[in-house]
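As a starting point, one isolated chain is supplied in structure tokens, in the form predicted alone.
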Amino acid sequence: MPAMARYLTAVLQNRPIAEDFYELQFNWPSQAPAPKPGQFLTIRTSQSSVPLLRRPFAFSRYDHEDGSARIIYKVRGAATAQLAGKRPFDAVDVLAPLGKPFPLPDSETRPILVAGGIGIGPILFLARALHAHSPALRLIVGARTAAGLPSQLSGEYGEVIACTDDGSFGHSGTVIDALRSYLSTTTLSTNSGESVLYLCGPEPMLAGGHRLALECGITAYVAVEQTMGCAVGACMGCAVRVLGPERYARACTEGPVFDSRLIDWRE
């Protein structure tokens, strides 16, 4: 994996895409390694000491053609409010690329991608990367209400199943409800490896996806959402409880993508 580095770049666009959600597009330095789906970056949102720490964000898109990258973020504190205030040509101080990406499926595998809440970013990145090579791709995206669904869900991501907790749009219920419904109508050969799940979202959603994958005998990869202090493996603030003698793994270096069978999902 190429070593991460600090880059100073500039905002190209910063626009709202759903209720409290924004998409930030910025120049990707030509000398920087291309980010992969599942990887993330950290941004210093202000030149002052408040907030003191950088904030982590998953890549939601990378365009080699125009040399840009994007993140999707939700405004939920001082740092993200500062980020929402950035305009074209404003400076962006990033540390990237960080973390391990999603392992890509082989040509015979049917990928099923599931995103909830802020987990939409890395899943859309993966969906766009896979769509041209995986015609059987399925994308399940959920939010509490229709207002929380991103505006750019289109054919470039394959077949999209949208769902809302309150039933205001698409499938009524959670993404795990929609996933279970989809799997119940899909022929799956147990342990054949013909299907694979990719999930990103809140921990209860990931745990539900893991349990459903075990029921169906398929592999699931999860991108965990953890609070990160340093994001480079030094502070252990993003530790994830795992099975085995090590007991803990760092989301920022050993993850954020894990085979769901490696994680200890006990409450």
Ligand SMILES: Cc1cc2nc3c(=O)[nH]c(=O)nc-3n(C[C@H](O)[C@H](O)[C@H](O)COP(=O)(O)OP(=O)(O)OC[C@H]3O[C@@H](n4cnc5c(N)ncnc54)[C@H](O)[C@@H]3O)c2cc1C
The other form holds:
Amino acid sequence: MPAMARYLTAVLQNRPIAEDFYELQFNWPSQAPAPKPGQFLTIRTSQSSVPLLRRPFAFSRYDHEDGSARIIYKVRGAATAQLAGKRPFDAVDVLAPLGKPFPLPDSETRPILVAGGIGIGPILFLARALHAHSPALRLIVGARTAAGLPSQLSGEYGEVIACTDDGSFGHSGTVIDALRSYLSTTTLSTNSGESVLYLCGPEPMLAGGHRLALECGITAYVAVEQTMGCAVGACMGCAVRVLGPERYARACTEGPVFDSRLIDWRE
Ligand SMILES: Cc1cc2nc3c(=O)[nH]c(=O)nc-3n(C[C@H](O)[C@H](O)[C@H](O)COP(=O)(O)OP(=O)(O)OC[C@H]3O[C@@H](n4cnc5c(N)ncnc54)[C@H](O)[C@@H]3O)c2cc1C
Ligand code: FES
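For comparison with the form predicted alone, would you give the structure of this protein in the form predicted together with the named molecule?
In what comes next, the whole complex appears, and the chain from above leads the way.
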């Protein structure tokens, strides 16, 4: 894995794509290793001491042709509000690429990608990377309401199953409800060796995806979005409880992508 480094780069575009969600596109330095789906960066959003810590965000896209990278973020507190105020040519201070990427499926395996809430970015990045090689790819994207779904879920990601908790668009219910229904209408549950799940979203969603994967006998990879401190393996601020003698893994260096069977999902 190439070493991460700090880069000072510039905003190309920062635009709203759904209610409270923005997409930030910025120059990707030519000397930097290309980010892979599942990897993340940390951004220092202000030169002042508020907020003090860099904030982690998953890459949502990388374009080799124009040398740009993107993240999709939700405005939540001080750092993301500062990010939402960035304009073209503003400086961006990033540390990247961080963490381990999603393991890619072989050409025989059908990938099923599931995103909820702020998990949308890394899942869209993976969908884009896999679509050309995996025509059977399925993408399931969920939000609380229609306004929370990004507007550009086009054919470039394969067939998209959209769902909303309040039923205002697409499937009514959670992405896990939609995943269960999708699995039950395909032969996947009886043909288990040929599919793999990739999930990113809130923890209850990841736990639900894990349980469904176990029921169907398929592998699931989850990208966790644990609150982080240093993001480089030094503070244990991102510890995830895992099965086995180590008991804890660092999401920032050993993750953020894990085989769901490694995680201890007990409350
Ligand atoms: C590996 C990784 C990848 C991430 N990728 C994305 C991404 O692609 N897009 C995105 O929008 N966010 C992502 N996040 C979460 C993002 O880092 C936080 O939303 C951000 O740090 C909030 O900063 P803030 O100062 O705006 O809000 P804060 O003031 O720090 O927090 C505001 C509120 O959000 C909650 N919160 C903060 N961080 C998290 C978190 N990690 N999970 C759940 N709740 C949280 C706090 O509890 C608080 O209630 C990722 C986190 C990690 C660890
Ligand atoms: S955030 Fe410090 S070890 Fe992961």
